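Presented below, as structure tokens, is a lone chain in the form predicted alone.
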Amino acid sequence: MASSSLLISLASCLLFLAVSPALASNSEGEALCAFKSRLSDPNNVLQSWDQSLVNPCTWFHITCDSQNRVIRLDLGNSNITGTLGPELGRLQHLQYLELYRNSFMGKIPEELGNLKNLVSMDLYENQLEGEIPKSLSKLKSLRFMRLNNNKLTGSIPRELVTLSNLKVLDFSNNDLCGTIPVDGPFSTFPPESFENNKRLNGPELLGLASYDFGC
């Protein structure tokens, strides 16, 4: 049942972009629809994001700005099922990422690093997997990084030092290793932002051991 439905979601937005011309050339709703044909959504939450309506600005869930531009998508809390996909990373605006309290598996996809406007990503409390990505580091714009409560592996990236604006931060429960790095925004995190992390080390002694230390 669940692979029929998602055969009926991929179907659905593909003869919405058939016939709407004006979509069709919006990379935005593309990708949303994209995003959209990989889940499992019981609840139909994302029963308005249909070929009926033309623009992604009038589905429920999304946020658009005086030009049409999609700036915040928010499904925290919707009971859904899949994976994030690269296609995410194509909404260029894009100022708040809110997946929370889901059950989003797989990685972290790296293009959300192109996500430049980025603000806010709350991905806690999901069942993804893998590594933090190091393109992360190029979300200039962040304040809010929240990827607690998942199944994170492997070291924090040292290139998010570079992320000034980062205000909150939260990686605890997940099975982080290495070290918790000490520099930029990081020396301003409390330590319950990197607790139940197994593996995780503590602060960083910079010279004395490599921050993958216990990887």
Contents of the next structure:
Amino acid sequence: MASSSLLISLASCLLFLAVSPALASNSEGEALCAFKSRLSDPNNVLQSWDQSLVNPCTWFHITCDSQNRVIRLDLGNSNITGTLGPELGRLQHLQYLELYRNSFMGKIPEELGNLKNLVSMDLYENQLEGEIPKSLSKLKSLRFMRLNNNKLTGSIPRELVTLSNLKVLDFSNNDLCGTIPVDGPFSTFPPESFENNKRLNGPELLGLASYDFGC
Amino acid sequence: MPSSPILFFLLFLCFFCTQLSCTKTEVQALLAWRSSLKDPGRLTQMWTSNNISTDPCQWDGIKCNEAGSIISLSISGCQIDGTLDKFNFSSFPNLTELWMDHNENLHGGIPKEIGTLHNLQYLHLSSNNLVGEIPVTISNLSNLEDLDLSFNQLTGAIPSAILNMSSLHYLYLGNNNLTGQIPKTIGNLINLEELHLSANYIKGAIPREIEHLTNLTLLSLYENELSGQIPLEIGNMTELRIADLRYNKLQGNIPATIAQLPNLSFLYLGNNQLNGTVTPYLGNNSYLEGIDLSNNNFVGTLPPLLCRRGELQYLQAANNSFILLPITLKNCSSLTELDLHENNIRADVSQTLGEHPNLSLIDLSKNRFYGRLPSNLGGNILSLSLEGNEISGDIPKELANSTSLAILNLSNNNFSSLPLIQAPALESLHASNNKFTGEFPLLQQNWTNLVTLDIGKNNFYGKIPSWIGSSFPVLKILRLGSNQFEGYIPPQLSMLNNLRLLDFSNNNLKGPIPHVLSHMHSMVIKTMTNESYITYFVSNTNEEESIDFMWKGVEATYQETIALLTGIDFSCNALSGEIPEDLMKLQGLISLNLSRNQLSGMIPNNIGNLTSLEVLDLSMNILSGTIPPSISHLTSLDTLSLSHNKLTGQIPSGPQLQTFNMSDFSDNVGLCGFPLPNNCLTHNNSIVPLVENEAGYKKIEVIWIICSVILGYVIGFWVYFGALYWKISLRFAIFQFTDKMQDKMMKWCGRYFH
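Having seen the form predicted alone, the form predicted together with its partner chain:
Now the complete complex, all chains and molecules, led by this one.
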């Protein structure tokens, strides 16, 4: 009796797993359409984004892997205005997020921290504001993080020192404050990565109680 | 008793007076309502009089009875802007017809006072912008025969009182936002002839009480959210002629009782979740004209008696799991449209398509048909799709020369022989992935309608004809890939002003890429089209074009966005020469693949002009020189391959370029800089790659040193001994000298050791 019910639940779980990739692809399309709905797109670069399709892999500016999961989103320099919504965090296999040189406004959603496969986050040259989310420290695969030329405020989250794969970081031309971490990958970043942040106070002083004044 | 005639006279006078004042109040009500409208539209001129007395019976759209009271009001298509709120319905006690349809700015709700029009027989408020719920008071209209509220924005559930009005003959509530369920009181509509509830959001099951609708000829419930099973009571609806239940969530089997309906002509059940087998008696009792079973989960055989009475014109059973066809289909000469695509049907195609002189649309694609095509495929054929079956043999000449044929899809079969096609009305020809052989299959003529030509993945050979440029004025898609075409790419291709997708990949083409291809007008301009799909208007159906396309490493079917694809694929040929700079004028290009050729020279400097480019593959050529810096302008590029060439110098930097990997640039000996691991070294104002393996550099030096040393030895040896050999006097002089030295040495040694 118990074993048969166990068998049934196992079978339904397996069935769900079998179906879920299809569901996942569809949910990636839904996520991208939700993303699109927040945007104004005068150059019609998103004209090919048709939600009636079973997955977004035939949409332009999207690249998928062999299992129809989105790995690249390339919308740099596309004259797009709008905000970034939490749905971007649902693109679980995303490796390249290229949204540079547009007019994205509002905050960087903390859900971007869920993109555990992300290699490159290029949000530079927009009008993003608010703080850099601490959740970005979960992006263990991240190698390139360029958030320069925005209106970001607040301090640089200390948690980012755990991103051991980070090779290139650019936070310049923002309104960040506090001190710059020196641990982990931060020891390799040149000072140009942080320049033109008027309220940034320079490298943190180790051994002393760390405090971010005026921040 | 003497007062009774007086009383009678007074009553009569009173009645006459009230009739007069009735007319007066009617006029007042009309004018009061008209002045309440934001814009009276055409009513201003319709409701005017020439004489002093305002007699509405002379006005446009108004009919009166003999007593001068309004019985019919017609305010259709009058472009009025306003609401019904100030319409005094109770002022019109004699009204039998009210037509107030097709006024797109008539908004607001339907006032409940409408229930005071006791004599109303016809109420038409369709095609307006009315909102709110259907007032229950309408059920007070005990004489109402026609109720048409369709094409509005009405909400809420259908009041069960309304579906209790036994006076109703025609009930049209379609194309609104109605919710809720169909009330069980529907069984009381015993006089109902037509019921339209389509295009709403109605849920729940179809009530079994419909069996009482014995006068109903039209049942239209399509495009709702109806669930549950089709009640078997439907078999009692003896007058039912048209049943349209498409686009719902109906489940279970089609009740077998449906086969007993004597008047059923059209049965549309497509796009539901129905399953099981279809009763084999369907068609036995009535003159079926149209059947739609598509997009369900039906299995087994298609019922054999569908065409029994010889009236069946439309048979649509696509996207199910049918496996067999009845033999009777072959003799169904009344058929005009036959669509069985995406089933599991295993049948001999020559036994399926027989005497069908009127058949204009045939779609048997994605099944398991086999055998050979019959030669009598009918002279009226417009669209024939056999894609994805196991059909073999030739294409009959009658088909290849058909004057009506517009769409022909033979892809993914085992056809072996294609005669020269001369079908002048052809709009789309797909013949890819067969065993076709021979030269280019079309005859030279003016193919005024051909938009798509796909003959890839076959064994065609010979040259690509040069007349191709002038014969296809509207061609958008040209795919000749994976054949054995040889010779040069004809420069006349540049005359194809509508060409969007050009695929010559995987052939034996040689020679240069013609630079005049830069004139292909449709690729020069950036895609600015409203429709992203390509449709062919064949018969009454809008058939959409689709192709299977491998892009960014993923094979997919493109249909909805096919008109946006702009690309050139010349990969896997033997093309030589340089990539023409003129090609960079094709700013509409999204994909450019020239890989696996023998292209030489430099990548054009102005490659940055191709701003729409997402895919650039130039790998496996012999391109040399540096990568032009303008490549960093390609901000939409997400797939780049320049590997396996002879490129040198520093890889340019740029926002998209910094997202690419080593593998995209590998096997270019002189290339350096990110993302390759080797840095570039500035040397006398020219950047020269410093190879990380310094031993390699020294290796060259070492080799030179060894060579010069060996050379030195060889020269020295031959100079000395050569001189000795040839010059006797020199030999003598040297030997004498050596002897003298030897003597001196001996004397010196003797002196020392004695």
